[in-house]
Structure formats: C-alpha cells, structure tokens
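The chain below stands alone and is given in structure tokens; this is the form predicted on its own.
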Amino acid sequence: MWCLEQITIAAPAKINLSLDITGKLENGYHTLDTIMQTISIEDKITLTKTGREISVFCDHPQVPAGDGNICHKAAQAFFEKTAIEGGVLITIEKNIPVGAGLAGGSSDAAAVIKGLNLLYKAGLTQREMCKIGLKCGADVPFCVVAGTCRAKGIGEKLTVLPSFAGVYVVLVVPDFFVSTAWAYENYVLDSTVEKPRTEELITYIRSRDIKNTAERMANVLESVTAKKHPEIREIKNDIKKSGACGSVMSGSGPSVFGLFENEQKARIAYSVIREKYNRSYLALTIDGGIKQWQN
C-alpha cells in the first residue's frame, strides 16, 4: 500500500483590509476587530516524515532554524494534540518578506499543521487545527482558514466572509523593520484616531465593490508606525497616485498595499512603483484551501 512520506504546500501571505484595536487584556494581548485577506505571495513548505525528531531548515538569513522557529512549535503542538509518535523535517522556501506585517511566520506554522494533518492522516477538523494554531500565535488560526475573514478577540474569533478573491494588489515593503510588540504597546486606546467602518466595509466586500472597499480601508496602527516612519504615508500617496482605489498599511507594518479595479491598471501602477521601491510586488487576493505540489 502506497504511503505518503512527503508533502509540499503553499503558505500564503495576508493583508489587513482593516484593523481596529478594541481593548487590552490583563495578559498584555490587545483585542482586535480586523478583516484579513490572503494574497498570492506565498512560501513553500515541504514536510518530510522522520523518526520522532522535529527539525526546521530555511536558507533565509533572517529566519531561525530549529526550535527557535514557529514552525517547530506548530509541529510540536500537532504531535502533542494527536498523540502521534512521529517526526518531521520542515523545509521552508521563503518568498514572503520577513517582518513585514504579512503574517509570513504564522502562515508557515498554519501550513505545517495542515500539512501534517494530511501527511499523518490525523483527520483533524479545521476547528481543531485552529486551536493548535492559537498556541503558536494569534494570526495562525486565520492562516489555517485563509481567504477573507473578520477576526475578533486576539484574532482567534473568525467569521468567514464572502470570497474577495481575484482583486489585484500592488504591495510595497519598505527597507526597515517594525516590531509588532512595539507598535501595539505604543498605540493609545483612547486616541482620536479614525476607526475603520468595518460593517460598511463588509457590505462592499459582499458586493465585490472594489472601489468602495478600497476607499474605506483603515488601520489604526498607522497612527503609531507612520508617525515614526513617515515613509509609510509617502508610499500610500504614491500607490494612490499610481491609480489605486485606496491604500493602507498592513498589520503593524511596514508593508503598504493598494487595491486596483482591474489587471491593466494594476500592471501599469506596478511598473511605476517598482522604479522607486525595490521591494514591490504585484499579487492577487485568493481564497482559502490547500494548494499542494507533487513531490
């Protein structure tokens, strides 16, 4: 009987179409109300069965190997949950920019959980995989579900929204790093920052109204990150001038993206933007599900 020994699956990046901070818990975590969307920039995660060891390899200099990687934590949590006496070699092909507010690490961890579920035929439900993911990080449950979701709590309370796939995105990643912890710690909860109109945004997502969706995108953490790094405002303006319907920072930054009504406008904008910004990307919004390669 043929037995699966190796699997390679995609770990797509995410962007925040909106991000609001609604409170702070005693444990230091902030509560959110955010709309997250997966996009077509993706890492490749290859999982190979081993004895009982968990090992992680990535040739990207900014990605830790071994037990310092979130993927190691995800694999460990999977084996503890399922009581499977197994191991895995995790090989990460890194394409998502590191430390850019695109949930690259969280998506890799989610891919490990989903991949191990297939590799070891564990039969875990999506809800069970989300619970494992939450032990690894607040964004991991969303990355397990993927697609278009509204997330509340610390990110674990997910509502799947109608598909917003197939929308063109131009993304810019500035050449500086932003600490997620720093951004949240410096946000003032009672500030007069303009809040996202989330319900309104969801209405336009449902009707696939790209223009009105883009015009209503908002991220309260821009009040922190863009204050320290005014380049973020400059990038937003450049993306809008290039023809985007709207532009916003993703997560805690520093990535900035814009949404476009069609492919032609997006490609023209991308050709202009990449002349000024070295790390520029043209992408599409995508649905959830597991994208798998043959090994």
Contents of the next structure:
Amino acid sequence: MWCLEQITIAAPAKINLSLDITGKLENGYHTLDTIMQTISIEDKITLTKTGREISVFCDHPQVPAGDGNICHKAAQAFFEKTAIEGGVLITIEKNIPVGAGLAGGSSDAAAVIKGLNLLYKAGLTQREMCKIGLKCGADVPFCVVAGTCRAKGIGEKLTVLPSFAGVYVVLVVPDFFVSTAWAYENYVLDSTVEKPRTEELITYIRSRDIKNTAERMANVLESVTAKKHPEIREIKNDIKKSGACGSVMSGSGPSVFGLFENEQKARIAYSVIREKYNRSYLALTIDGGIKQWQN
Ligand code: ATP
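Any chance you could show the form predicted together with ligand ATP after that form predicted on its own?
Zooming out: every chain and molecule, the one shown earlier first.
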C-alpha cells in the first residue's frame, strides 16, 4: 500500500487588525480581545516520518534547532496526545521575520500539528489540534484555525469571522527586536490609551469595508512599544502618507502595516516605502486551510 512519508506545508504569518488587553490572570498571562488575520508571508515546513526521534532544523541564525524550537514542543505534544509511537524530522524554511509580532514560531507549531495529523492519519479534529497547540503558545490555536478570527481569553477563545481575504497589505519590519513578554509586562492596565472598538470593526469586516476597517484599527500595545521606539509612529505615518486607509502595529511589534483599497494603490505605496525601509513587504490577507506542496 502507498504510504505518505513526507509532507511540505505552508505556515503563514498573522497580523492583528486590533488588539485590546482586557485583564491579567493570576498566572501572569494577560487576557485579550483581538482580531487576527492570516497573511501571505509564509514559512515552508517539511515533515519527514522517522522512527521515534523528533529533530528540528532551520536555515535562520536566530531560530534555534532541536528542542529549543517551538516545533519540537508541538511534535512532542502531538505524539503524547495521540499516543502514536512515531518520530519526525522537521525542516523549517524561514521567510517570516523573527520576533516581529507576526507569530512566525506559533504558525510553524500549528503547521507541525496539522501536518503530523495528515502524515500519521491521526484524525484529530480542529478543536483537538487547537488544544494541543495551546500547550505550545497562546497564538497557536489561532494559527491552527487561521483566516480571520476574534480571539479572547489568552488567545484560545476563538470566533471565526467572515473572510477578509484578498486585501492588500504593506508591512514594514524595523531593525530592532521587541520581546513580547517585555511589552505585556510594561502595559499599564486601565491606562487611557486609545482602545479598539472591536464590535464596530467586526461590522465593517463583515461588509468588507476596507476603508472603515483600516481607519478603526488600534493596538493598545503601541503605547508601550512606540514609547520606547518612536520609529513606530514614523513608520505608521509614512505608510498612511503612501496611501493606506489606515496603519497600525501588529502584536507586540515592532512590525507595522497598512491596508489598501486596491492592488494599484498598494503597489505604488510599496515602491515608495521600500526605498526608505529595507525590510518591507507587499502581502495579501488570506483564508485558513492547508496549503500543501507535492513531495
Ligand atoms: P508572536 O507574534 O507569537 O509573539 P513573534 O512573531 O513576535 O511571535 P517569533 O518569530 O515567533 O516571534 O519568535 C520569537 C522567539 O522564538 C525567537 O527569539 C526565536 O528564537 C524563538 N523560536 C523558537 N522556535 C521558533 C520558530 N520555529 N520560528 C521562529 N522563532 C522561534
């Protein structure tokens, strides 16, 4: 019988169209109310069946190999949950900027869980895969579902929203690193920063109103990250001046993106923005679902 031994799937990045912090739990985790959106910048994850070992290799100098990689944790959690006596060689082709607020590691972990489910024909439901993912990180359940979602709790209470796919995005990744833990620790709860109006935003997403959605995007963590790195505000202004309907920081930063009404406006903006910022990207919002390459 023909048997699948290797699979290559995409692990796409996410942006936050909005991010609000609603509280802090006793264990130190913050609770959120955020709208997350998958975009077309993606890592390529190849999984190859092996005996009982889990090994991880990545071509990026800032991403650890072996058991320091979040993918190792994901594979371990998968084999534990399914009680399958298997192993896997994981190879990561890194295209998502690291430590940029784009959930690169979380998306890789989700791809490992989804890929192993196919490779080992484990038959896990999406809900079961989300539960495994949550053991690896708060953003992993979203990356399992992907597309357009509202996330509450620490990120695990997901509501799938109507598709907001096909919207053009120009994204800039500044050259400094922001620690997610540092940004959350330094956020002052109940501070008077601009809060996203999430319900209103969802109404505009539902009607695919790019202009009104973009104009209402907000991220409370900007109050922390942009205070230390004023460049964030400069990038936001540059993206807006280039023709975006609105611009905001993603996650804990430092990535900043803008949304555009159409391809032409986005391409013109991208050509301007990349003159000033060397890590600039033109991307599209995309739906969930597994993108797979033939091995
Ligand atoms: P998030 O938006 O989920 O907070 P991020 O995009 O800010 O994440 P990542 O790119 O996921 O940050 O990387 C954060 C850290 O995790 C890095 O310092 C990196 O060394 C480590 N790491 C472990 N495994 C991976 C992986 N597969 N891909 C990227 N980083 C990884």
